[in-house]
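What follows is one chain in structure tokens, specifically the form predicted alone.
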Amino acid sequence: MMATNVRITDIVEETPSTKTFFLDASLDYIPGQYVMVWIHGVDEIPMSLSYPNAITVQKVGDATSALFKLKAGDRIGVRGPLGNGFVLKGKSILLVGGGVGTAPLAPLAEKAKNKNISVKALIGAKTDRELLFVERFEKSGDISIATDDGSRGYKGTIIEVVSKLDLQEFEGIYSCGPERMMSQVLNIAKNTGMTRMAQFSLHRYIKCGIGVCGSCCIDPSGLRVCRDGPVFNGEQLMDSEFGKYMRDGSGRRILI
């Protein structure tokens, strides 16, 4: 799949780290897909759509970095949408997101509204300033908050504030954040028999984006994220690397 040559449109700033850029392209995708981004000259890195026609982005690397000294006007390459996206099941559902990774949550939330699906959304940040699209959530259904520093919400981490839910009153689970809070929501899953129910996003290296060059693979079962996710269930993660390491381009290890 070749890249398709598209405009920035507009840049809005959410956070202090985090901008949102439209595209004069609209995609039809699923919430969860993401699509290979090709910063001109620098390198192509896998992001997720926040909107259809918009990415989310934390400055976290040479690419985004390259990224966030665009102007709207300016172009980018884009291939996708890629992988498979959550799937929606049920009549109440949990989201649980960190930081940029609520970014897909978002409009994960917006498609079970529209569907008439009850929907309660835990949003965790460092700071209330690194909480994003709150107002979305809001729309969508409840929201709790929770900050590190007690600037909003509870004070502490939005795990505290999962493990004093009854998980059985919701009949799906979605969850994008950093690795570490994704695995200690598998776990309270686990514990109430709620593993397959539970669905998270991953982030790994993503180099081709189409299941080819294997560098995004999941040990032991060798899903490749790329194509097989990037939203697995949490039964395909039992007993996986998920929580414990992930590997950078050159393959080596590195614990989360």
Second form
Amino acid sequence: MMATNVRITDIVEETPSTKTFFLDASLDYIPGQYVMVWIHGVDEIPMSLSYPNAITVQKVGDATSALFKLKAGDRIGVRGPLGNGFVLKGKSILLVGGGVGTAPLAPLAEKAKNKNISVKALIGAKTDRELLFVERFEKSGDISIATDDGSRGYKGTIIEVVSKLDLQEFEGIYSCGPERMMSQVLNIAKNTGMTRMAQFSLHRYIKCGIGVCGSCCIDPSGLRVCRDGPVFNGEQLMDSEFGKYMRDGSGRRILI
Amino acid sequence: MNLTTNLTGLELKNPTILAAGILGTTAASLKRVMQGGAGAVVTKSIGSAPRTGHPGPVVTEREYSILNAMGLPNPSYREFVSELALAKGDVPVIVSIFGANASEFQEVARGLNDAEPDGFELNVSCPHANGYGASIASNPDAIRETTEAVKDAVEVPVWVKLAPLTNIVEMGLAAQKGGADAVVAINTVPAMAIDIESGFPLLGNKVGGISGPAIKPIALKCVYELYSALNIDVIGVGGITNWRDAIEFIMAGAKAVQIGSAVYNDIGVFKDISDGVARHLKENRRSLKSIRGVAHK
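If the structure you just shared is the form predicted alone, then what does the corresponding form predicted in complex with its partner chain look like?
Below is the whole assembly, all chains and molecules, this chain first.
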């Protein structure tokens, strides 16, 4: 798949650190799939789609900083949609999102609502102002919020909210956010016998996006996050590097 | 049908090998390819210091080919020792190494010795990393010196991976003179692509190397010429995606074939190719040995 040039039509500041870039192209995609975004002359980075025609980006490095400098009317390259997205199953599902990781869960919630699946979303952030897509979740079902500083919703982590729920009410768990959070979700899913029913969107160093370079392979399965993921079920992640370490661009391990 | 192949003293259950640079940074990804039926695997190229490689895009797909400029990302030999130890086992693991000169190649090879790789492949031909590969690729003296330096440092077989668009026979003879156990032909062909809308080259590094079916005829000619001129084994690589391609390379003189880009279509391509080769040989009542080099008529 070759890069397509698209124009930025609108930029929405979602939180002090995240912006949504709307594009003049709409992709036929499954929530959880991603695109490789080429910021001309700078770099190409993987970003999950938050709408069929938009990516929601947190400013974290050189490439995202360059992206943040672009304006409506500017062009970027897009390769995708790539990878495997979330598989919707059951009649009642739980979403667990943290920080900018919430981005691919919002379209998933909307897709679920359209299929008459009951959605409960648990959304966490450091503070009120960093909460993402609250309205989209509210319109798609029930939402509970947790913030580290207690500025909105429960004061504490979203995991504390999860652990107060009876997970047996749900037929699927969908999670995206910081890996420490997701690995705790996996632990809870494991303890309630829901490993296979839980799906996680992984963040790894994706370079090629097409499954040939190997920079995003996870241990010990060798599954490629860019091609076999980025969404995996809990069964695939059991006894893996998930929650323990990842690798940098050179392949060196970084503890999580 | 028996496809076992003795390649530079290594026993391969079949003559398909994972090419360098594809997957291969971690033991887990190498193991996954082994499960896909490869007779041996070559790691990503390992050097003396950690490198993250070039900025993206690092690949762009073209009709019949993949254009890449990864930029030799690797964790350095010091970090890779533990990974290599984990990868060892089912089939021979060959470590691809690179360096700026003969002594750096030797340092990397020495550093990896403790993890006991089954062999080394010298990447003297990466087309898109400044100071590495390409500067040695067309210099027969540098190829001979590099090969000698690594041979002096290790006890296992040493393969030398050659670049196209050079006098490849002269380079192959230089590797042979330096003591190489085999030559591997070819590395990707220097190439580029430009996005006509933005005017930017489509690779972050601007230029890169092309692989896949587009380069198969180029690789085949190189293998054919090397087989005629050299006394050591020739390993063919470049655009092999099915068993017919593999047979073609063997008929040109290759003792084994490496597969890279075809992993894009199917990570289990190794089994498909060796099954196809076995079926073809059985149907025609031939052996691998009997068809090797038959195109030299």
